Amino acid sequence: MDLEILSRLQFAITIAFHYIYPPLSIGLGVIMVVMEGMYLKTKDKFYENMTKFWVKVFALTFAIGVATGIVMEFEFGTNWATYSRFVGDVFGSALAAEGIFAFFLESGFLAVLVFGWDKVGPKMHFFSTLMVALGSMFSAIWIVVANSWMQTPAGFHIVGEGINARAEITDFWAMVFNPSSVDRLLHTLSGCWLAGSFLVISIAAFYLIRNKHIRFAKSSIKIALVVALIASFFQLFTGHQSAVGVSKNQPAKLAAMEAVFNTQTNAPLYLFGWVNEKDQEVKFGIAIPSLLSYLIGFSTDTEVKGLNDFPEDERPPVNIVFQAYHIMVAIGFLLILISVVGVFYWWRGTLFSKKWLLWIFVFSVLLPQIANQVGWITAEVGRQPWIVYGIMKTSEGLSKAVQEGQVWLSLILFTIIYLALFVLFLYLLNEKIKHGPEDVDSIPSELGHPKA
């Protein structure tokens, strides 16, 4: 492999592994500020306690977050030094935005949120619950800027030339609000919901199933669902956005996500196939007609761009993004189904009932992570050869002064602890699961009786 292949693959194991965390912990955030909102609402401190078990969940991913995406910013600057140059000024403000408006509220009351519990007032610790939700999900906001503009780059000019050319910043809040950051963040804030919800539907599942903590499992399972439902259908509209977006601001993108080789109108959606890219045909495909067209223009009539109007050498692989997206699909309509079957199961009184949909619930919780890192794959496999798009290809971005002995040692050692780090995370989780929560079945309510 040459050095750029290997720059990217590290990167890439990189962000995958980190990538599980943060979502977990903007969902379980989320999850969170409802239950302690339920605890200071009707003062039962089951609640209160049920809220204990989570934050202990919570702080597990939030370490393992932080320690596993302090690499990346080093990376940056040893394999893509030609890149950081260039996006510096950009990247430099974001991720200065993250820290001040997002790490700092983050980390600053984590503490409170964690050790805080008979230290400080109920509705001062319930601010802190907040503040940490909210800041958590600050930090996806400026992440998800910075790569938005890498997507679709706004509100910046050039300045210098050849190796020395960089982009500089003239219209900060145009950078910020740049075409396709709205719509990725609030597809990227669904699915961390998601990931939140169903972690907790997965737990709280596996303890009905075994038959412990009966309340504190339906009591969990039951704000999780109503996370989840609510996650899911957002989602998918917020999916649908985004692919419009895609459609105007990257057609070359929309065409590898769909395997569209030649520019038409009446373009059909394909539920599931193998791109032949050679023969530039879906085999073994089922197509719905005209559907692609209809979804970004409302229109059977719209035109979809293919990709032979495109340069070869600025068109993204195509089967990989075709099946990376369409596994994303997919497992978005079945989170969809999952997450209403259990609604209805469960105003049918009967949902605690179905071992068969526990033992749904228990796996279920995989399905928001593939979701999340086939969704990555597509946005940034489907921005190749871009590093920044239509201006800078990802070839031009490495550094010059490393070698390929260096990333594959690099590459190597950083698998190696991440796959320990990952380890250490489902072993610490595990033994979370089986100590459980405190004894908050048998907690008396503020009436004198047990609400077992």
Contents of the next structure:
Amino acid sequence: MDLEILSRLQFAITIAFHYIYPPLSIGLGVIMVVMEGMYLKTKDKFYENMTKFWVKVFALTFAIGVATGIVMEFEFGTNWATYSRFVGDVFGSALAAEGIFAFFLESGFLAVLVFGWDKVGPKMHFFSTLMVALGSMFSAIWIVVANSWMQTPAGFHIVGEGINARAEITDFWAMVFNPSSVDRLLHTLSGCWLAGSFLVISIAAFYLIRNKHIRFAKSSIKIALVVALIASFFQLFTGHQSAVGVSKNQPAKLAAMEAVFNTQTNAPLYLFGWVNEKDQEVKFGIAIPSLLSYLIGFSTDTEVKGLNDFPEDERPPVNIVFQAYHIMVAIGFLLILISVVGVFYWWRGTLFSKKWLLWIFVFSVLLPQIANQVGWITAEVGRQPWIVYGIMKTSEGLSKAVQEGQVWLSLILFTIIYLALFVLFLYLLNEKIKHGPEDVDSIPSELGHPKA
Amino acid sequence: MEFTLDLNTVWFILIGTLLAGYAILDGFDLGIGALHLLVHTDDERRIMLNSIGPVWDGNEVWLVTGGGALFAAFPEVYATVFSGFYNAMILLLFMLIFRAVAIEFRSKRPMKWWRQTWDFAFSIASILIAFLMGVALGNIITGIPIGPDKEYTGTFLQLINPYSVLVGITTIALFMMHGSIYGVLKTEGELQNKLKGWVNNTIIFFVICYVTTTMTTLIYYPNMANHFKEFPALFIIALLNMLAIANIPREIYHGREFFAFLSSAASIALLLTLFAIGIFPNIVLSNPNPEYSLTIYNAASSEKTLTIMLIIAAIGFPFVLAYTISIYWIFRGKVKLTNMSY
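Having seen the form predicted on its own, could you now give me the structure of the form predicted together with its partner chain?
Once more the chain from above appears, this time first in line as the rest of the complex follows.
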């Protein structure tokens, strides 16, 4: 394997692993705000305990998110030095803004959120929860802006030539609001809310099946189901917006997502299939005629540009992108279905006696996680062979001072350490679930809010 | 040479400020980590850990933001140093991961082997992080081989030389001293007495390292003193630094731990100032071809980006200071273990 593949693999592994955690933190953040808000409103200690339990889960996801996130901040420099030199002027400012606007806010108030229950009053504590939730979303804003700039670069010009060529900023706001950032940000955020709400739904459903912590579990499921229902429909909307954006700004990616080889109107939309890239055909596929053209332009006459219209060295891998994209879409619809069914039985008053649905809830936690990962793969592999779309190729962005052997070693070590970290995470999460929320009556009073 | 306070210089100072903020804040929690194995009972170790519990995470953000700011303001430095020091950087990242995980997970399970393993990981990682930071600073003073294309042309082993190792050990000593003073602030009773004893020992350890490093620098890298010869007034900083260090045992003796801590923080800031004046206007000295050095001009982003970043910093920094101060205020006083503690 050459340096490019190794470096890409390392980045993919480190980002994929990292990307398990921030979505959980962002999603849990919203839910904690709702729960603690209910505590402030009702003054019922029950909601405080409920919040406390989810704060502990949150702290666990946050810790691993931070530990693996530092790697991301430095990895552009270690493995993608040429890229860093080229884009630092533009891309670096988004990362720096993330640090100064999001990380300080998050980590500062996290201290109060986790350790400050008996140090500040309930209102101040609620404010801290709110700030942590906001901080985690600010962080998503800047990182998605930075990534979107790589997808649809704007607000810059190229200065110098050859190895001295650099992208320099010309318009900061055009860079921030580049053509894809808003759509992609909303799409990413709703993915995060889904990740958080289905974690809550899953753990709470497990308690119900085991007949434990009944009031806690029912209440948690209701709150999380509302978030999940809103987020899953919002996800459909933002997903559509993103796809329309991709069709305009990154036509090669759209062509790969739906395996369109020849430019055509009345382009079909596949439900599933297997792409044979050599023969340029989709096997075992079922497609709805003309739907792709209709969806991206609201007319079956909309022309979809095919991959054959792009030079051969500017086409992304097709089957990976196709599969990743279709898995994501399928899961998106499944999550809508699960949320709607859940809310329906809740309305009928029989939700908590439907054992089969509770079991589906238990395993539903995996769905947003898978969707987030394959969605990210669609976005990033679909951008290939470019690191900055249309401007710089991935193969041109590597570090020149780094040898293959060094990356082999770091790649192997990252893989081992992350696997161990993942096992540890599951173990500790399991311990927390087994321990469960504190019972209201069994908590010594001095651990509550002495200032309340 | 002429000194003008242009945008590039301002950013040199700001990145320096972020790194100084990092060294002062994460410095004490790395120091606590370095001393961690010297206390033996589980309760005492938990108190050590919880003395930094609510703040270590925020302290590390200074490093992350420093990295981001370096990327934005001086992308060539970010690219050259991080790719050139690849193995060392990866090791540093692993240590940061181990340390975070150790703090978070240590007290989650009661088993002795579990806690001892994480205690060990926490302490070793803290020591190695301090060491690697020192080694990096040392290499910036000695200079590293850089080619005309701004790429590092040396090897990993070249980075580990006697001088950089000396600076690495000095950094460990500095953080141990700083951490033990912080520990005195946050503890009481027997543990506090133990830590008070360590303050004296670590001060001696640090002063020995400090004097050795200073002498070695003046003998082998006299270029670090050039600006001080040009502007003798700068020597005041060196003097203040020595006074700040000498003041620490005095404040401890009078029982004013907080002032001892401030004194120690000031000495870290002043040491970094001396370092920054020494290397200015280079950020990374090229040795043996000084003409390839990365300076605040040839390694910087465009004026436009530096201006935008300055606006971002001006908006963000007051907030950062406000949160930092409030958090330290909320968590002031001695550590008490509760059911939310580590």
